[in-house]
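This document opens with one chain alone, in structure tokens, the form predicted on its own.
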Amino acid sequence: MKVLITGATGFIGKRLVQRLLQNHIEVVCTGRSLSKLDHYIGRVNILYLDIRDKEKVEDVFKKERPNLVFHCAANTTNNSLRILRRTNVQGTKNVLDACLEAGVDKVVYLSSISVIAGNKEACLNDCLPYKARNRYGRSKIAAEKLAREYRKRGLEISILRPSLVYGERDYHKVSLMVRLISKRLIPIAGRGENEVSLTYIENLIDVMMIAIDKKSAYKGTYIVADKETISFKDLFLYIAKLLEIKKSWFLPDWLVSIFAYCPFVGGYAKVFLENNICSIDRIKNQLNYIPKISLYEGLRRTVDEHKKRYKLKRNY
């Protein structure tokens, strides 16, 4: 079997890239920052490829002929909504028009719980209609369709939607959390009694593994989630246990409902105050499929990397 990955570069595909490698499967990486598959040279093919240049992505996938891609590129930033299309809607278009046109059995597509994120329930479910918070999960909504609507036309698409991803060698935001709370720079909001779902990297390769060689992998859509939820309370005080460092101090929540509602900052503090939780009951009933790595262990693993990455300091 060859497996062809976009977003190959970055924090989720160089992870898949590593579990694809120890069993065996040939492995052709895309993307656009190659110098970080540098220690992969001689073990899988690397390719430049900008998704947004469409002749580009038809050319590379006819020479390459695989039989399984998985599309992880995309712009996971909250640009315009039009930068954002340009890379999380033409260039999936651009992905799936040529996995058509090259043969490509299946295509596994990272999607996001950002899609159903926007809706009031306690607790989101792969039931609920699409419904964003921000540009982001617009662009996303609008590519997640677009693999619904080639679903129909004949291509075999598993969509996974995974809460916030983190993990060794993440430069994102849990990574930024810990940094933060390791310098005390961040308060919690409120009472900080608001729960979180995050999902640990390897929890989510393994459930992209599962979807390699499982049918029911390609009918509707799969939320992926640590087993556990968390409220953000508990988050920053078990990352400051885990540092060593003094507890988090805590923000009234008459100021962050003022934050709220601030240029710049708003959108951040509203996620402090709202629940952020999902239901991974479909996965578990349709794939078979729990967490092997807890919240706990996963966070665990996480900051012990940061504190060697970042050389950071108990601060008692």
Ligand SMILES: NC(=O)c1ccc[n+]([C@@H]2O[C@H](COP(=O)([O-])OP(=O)(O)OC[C@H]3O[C@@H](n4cnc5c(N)ncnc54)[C@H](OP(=O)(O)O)[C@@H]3O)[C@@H](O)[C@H]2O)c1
Contents of the next structure:
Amino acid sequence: MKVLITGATGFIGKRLVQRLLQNHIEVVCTGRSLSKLDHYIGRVNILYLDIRDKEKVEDVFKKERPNLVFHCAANTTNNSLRILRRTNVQGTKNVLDACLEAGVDKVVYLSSISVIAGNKEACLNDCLPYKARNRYGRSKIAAEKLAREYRKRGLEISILRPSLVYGERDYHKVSLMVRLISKRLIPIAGRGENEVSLTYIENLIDVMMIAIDKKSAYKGTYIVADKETISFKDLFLYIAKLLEIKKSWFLPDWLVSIFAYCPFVGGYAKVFLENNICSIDRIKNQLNYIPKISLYEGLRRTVDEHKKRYKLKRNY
Ligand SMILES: NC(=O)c1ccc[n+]([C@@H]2O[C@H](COP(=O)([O-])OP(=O)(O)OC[C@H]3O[C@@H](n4cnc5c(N)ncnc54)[C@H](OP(=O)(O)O)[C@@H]3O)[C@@H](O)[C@H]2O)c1
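Having seen the form predicted on its own, could you now give me the structure of the form predicted together with the named molecule?
Shown next: the complete complex, the earlier chain at its head.
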């Protein structure tokens, strides 16, 4: 089997490459910042590909003729909707068109929990209607709708909706949180009672591997998250304990509410004012998937790697 990955240079893509290689699967890695894949040179085929370039995407797919495509490439910032749409929507369309043209058997598309995160339900589930909280979420809704459309046109597409992903060598939100907690620069917002669902990277990669040959993965959509949810307060205190630093400090509710309306930090402050949890019942029931690594173990590994990285830098 030959597998092609878009976004192989990203946080999730790189971990997927590693796992596919461990399973002796032939991999074609595509992305733009290819130096991030230097340590895979000689073991995988590495190709420059900007998914906004329709012709190039078609050329690469026709030449490589993969059996399965993991479509991970996306603009994951909260840029303007116009910029996001070019990569996340038009880019996804280019990839799906190229899959049809090149006769790709299956596509695993990484959507996101953000496509339903705007719903007010206490716990998000796969039956809720589309509702985003931000521009990124809106672009992912448009891309997921496209994926469903191509499904109707005969392409086998598995749609996975991970909640916030964290893990070793992460450079996204959880990693930033660990860094800020380690420097005691971030307080626990309010009473910290709101809860969050996170996804440990290796649990997500397990699901992506299951999707390779599980037929039922190509129907519906599947929320992916760790088994446990955690309150923001417990999350901060647990990370602080792993970092062996003094307890975090608290910011009163009223001050957090004010921050929520400030430019730049507002989006982050709002996260702490709401529950951010989701149900993984569908993936459990339909794909028999139970996350192997607990949230606490995932966080321990993440913080351990952070500590090593930090110590290394300090020694140099
Ligand atoms: N991380 C999370 O918490 C999370 C949660 C839910 C869903 N997801 C979804 O999972 C997927 C992967 O996320 P991630 O965390 O790995 O993101 P990431 O670390 O930001 O990586 C994004 C990847 O997309 C590639 N990319 C961006 N624009 C591109 C373009 N125009 N052409 C080709 N490649 C392009 C980047 O390649 P270059 O850097 O080489 O340009 C990079 O490989 C995304 O679809 C994201 O929406 C992520």
